[in-house]
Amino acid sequence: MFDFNIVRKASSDYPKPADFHPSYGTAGFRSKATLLSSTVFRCGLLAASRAILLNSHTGLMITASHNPVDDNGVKMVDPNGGMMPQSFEAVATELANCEDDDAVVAVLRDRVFSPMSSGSPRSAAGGALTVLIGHDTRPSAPSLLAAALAGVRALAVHAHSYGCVTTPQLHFLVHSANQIPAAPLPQLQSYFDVIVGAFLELTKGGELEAAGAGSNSSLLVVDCANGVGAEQLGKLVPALESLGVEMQLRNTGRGGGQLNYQCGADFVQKDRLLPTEMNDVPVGSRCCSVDGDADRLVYFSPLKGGGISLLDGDKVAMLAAVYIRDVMELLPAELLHDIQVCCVQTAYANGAATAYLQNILRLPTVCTPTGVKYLHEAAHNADLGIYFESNGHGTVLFSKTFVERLKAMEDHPAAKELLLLSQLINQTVGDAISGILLIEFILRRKRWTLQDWQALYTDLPSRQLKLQVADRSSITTADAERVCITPAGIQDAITRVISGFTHGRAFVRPSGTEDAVRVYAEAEIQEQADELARLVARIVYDMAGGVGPRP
């Protein structure tokens, strides 16, 4: 049995802030740093509670991705290196919100182990039984790190901390640690080995080193968002100059620059703006940018006179379909017997993207709530699963089935073609690095430059608002957050707003990584677009208790 009084001790470090309520949400838990110790602490338990549950590696990051530098967060890795299943995190939250240590031990005893299952901790494959923590660039990450140490140790499970990694390098390490039995824990090099690998197998040859005609067409510059992807970006660079590519990375993080302010993949994407340090950035120059933690990725080009040509996470989700598309058209048809392949989008897709998907290349499409693990396990049902939020999060998941029948044909170009490309698309979550090798390369098969891309479709106009009102659970919505149900009459008040509009498309939903409501709408010109959302977001206002300034 457990010693529940280590556990107890251990706990009485770590007290929870009164008035402090966390909840476990679609990006695991996330606040002001300075309220988090507790939360991490225990988050460190149940982590440390799954792997003895699972007898399997775990894995913690502690994060607040492309949320202010003074914020921070922490989510739990399940041994396959996805999420922690949905269905555990009521008890995640419940745990979080213990007002003292026994309750702490309560919930442990009660809800997290049964009788069944209570014991010493056993081996993980014939290893000790660890879990893997990673954390971002945050000044608060030592400290949250210490809390999440204690409490993987209170239940006597080894800890192994990677330092500062991106959010997917964590889950790509904790999904090979549980692949051979008894080896050492993986190196942080295995991650580049794999993937960075299978970027320079499928470019072998130099057949890829012209891409499409314009001055600067060798150069990306990319946009770090003075974040950890960075530091493990810049390990690519001689992989790319290699291949003809010269990457240049700006805010660093060595200059100042304060993480993700007016930088970094979500503050491009909603403000269609040039982030910081790239005011020198010729027009028509390839860029992209990254978040905080690397797990989100846009691309963009100036523009002459000021703003950008944007190319967010459903720009990527069409490049990626169509060049699927035409390597499976070259695979033998009993290859793709009972093969299913879908596109994954929320409603924050653009109307256009939907168009294109349905109406030009004739995929399936599944619609979702927001939010990285519904999008994920929707991708998983087909054969080829591929998603990618509008925000720039997502990847394109090859099941079992499809690779085995991939291998089984390997001799075959196509064939092998995917199989690299399964490898080289980081397989357990949305993967910034893991996206722009992805693009760079289908970029230089297809010759084509960021316009040649662009040209694939038009996006509709739209326009993201964010407001406070007095309680954020008040907005309830269904049909894939496409509909909002509570307060009673709002949708009502939406729809008939949208029926003046062209084209127009709007809906609201509570974040789930920050206390505010979210707007977003559509319409066939920009000043409509914007119109549109402020109405939008005046009845959410009126009729939700906003909080501040009327819009």
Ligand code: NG1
Contents of the next structure:
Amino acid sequence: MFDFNIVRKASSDYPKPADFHPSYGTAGFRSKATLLSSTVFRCGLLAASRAILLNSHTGLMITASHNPVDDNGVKMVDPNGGMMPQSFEAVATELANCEDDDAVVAVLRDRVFSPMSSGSPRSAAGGALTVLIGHDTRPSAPSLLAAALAGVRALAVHAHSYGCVTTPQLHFLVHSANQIPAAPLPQLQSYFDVIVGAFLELTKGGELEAAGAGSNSSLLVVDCANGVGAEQLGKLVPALESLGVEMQLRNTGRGGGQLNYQCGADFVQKDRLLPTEMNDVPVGSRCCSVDGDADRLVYFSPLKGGGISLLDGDKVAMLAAVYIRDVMELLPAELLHDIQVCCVQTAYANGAATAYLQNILRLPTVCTPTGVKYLHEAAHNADLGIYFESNGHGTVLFSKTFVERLKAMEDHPAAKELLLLSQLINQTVGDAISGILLIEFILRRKRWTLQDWQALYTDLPSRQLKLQVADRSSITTADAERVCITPAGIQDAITRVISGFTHGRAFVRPSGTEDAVRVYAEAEIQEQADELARLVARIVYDMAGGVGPRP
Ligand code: NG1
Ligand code: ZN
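Follow the form predicted on its own with the form predicted in complex with this ligand, if you could.
All chains and molecules follow, beginning with the one already shown.
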């Protein structure tokens, strides 16, 4: 049983900086690393509290993903390996904002424990409950890890650090730790056993290897963003070799390169540029980029004369959707009875991708607000939910019902194949490692080059901009962020501008991770998309109190 006096005392080692007001946003807490010790300590308390209240292991991931190296952040992982429920975010924010140790204890006692436990928190089941912790490669990781450990231990819950692991690995481990009560905690190796094991099973036999010859280069160049992906991706080399794929890792952090600086999935997707240290990669090569914590993945190919041909999260979703449709067509009709397939996107999905989904694949689609927690939830409502943000974060979720049906018909080759896919694809969150294996498998299976994949549909030219305004919360949206509600009159102004562009589409929304308003525009040709984005940014600047030079 724990003692709130111990919590109060431990908390005094991690005072909150004055004027620091963190908020649990789209991706947990994020800020300059130097400000975060109290926040991470308190997340340790919260993760331990949830472990006690739910009588399960929980998780904490210390990372700021694709943000600059001086930032850091922390995300909570629930016992099922998913993200902490949104209903808990307000309490997390309240706890992180407590001005002193008494307030920390009061929030914990009155807001965290009382409402969920009717006054008496359960004890930590023999002390076996554990908070599983992972972190990325940031230099601030060790001190923030110490804060997290102190927070967890203040509630007499065990803490286990997996060290430098990817965000999806930590989610996977938390999920598997809760599968068998009282079993020892899973080793990191179990992640590779499941995911690579399924990949090897799917690709076994010489047929796939032969399919690659001539149709696709054996070389795959991976930009690791100088992040945690480098070490973990290295472990895939033998598996990919068995498929005839030679994986070369770049921006591994070992050459002194900076995390996410001119490299990584976010840089490649937003700036459409070749990552640093990759100028020697031959034109047309198959390349991909992961982000700093390896939960995002985009593919690309260097073009003649510079630039890249990008295959973003939308293209990954379409590749998965096409392949899954092919396999499902082979399944017996009774297995598919009442099975709902759905593809989830956000407003950032390219208009051409949405049109391809609806008109060619004829799959039901859903649009949610930005942030994987929304997409994940929507995908969960289907039996087979495909969700990817354009930035490359996403996965494919299989419902329990569907998996059970597939298991019952495992003798059918297509059922077996889908079952293996449900193991190859991380079911807890988007995962760049699992994504690379999935894409390499599908390309080989379909005998497609990157060019074949790219040709599924042609992206409408688009442009993303961001600008600062006095108070970004003055901008509010509706209809999955596609319509701006305030400031009054802003949507009319945006709609008027859009009407002057062929295939024009644009929207604005406040970022959940940065102090900025994001503008997205697409149109028939690139110059028009650029111009539309600029005009919309100007409207935001004028109507929402822009800061700095007018766009
Ligand atoms: P914000 O800053 O709210 O736009 C960004 C990404 C999201 C999501 C989160 C979390 C874009 C336009 N937005 O959110 O998709 O990935 O970061 O990492 O890419
Ligand atoms: Zn990330």
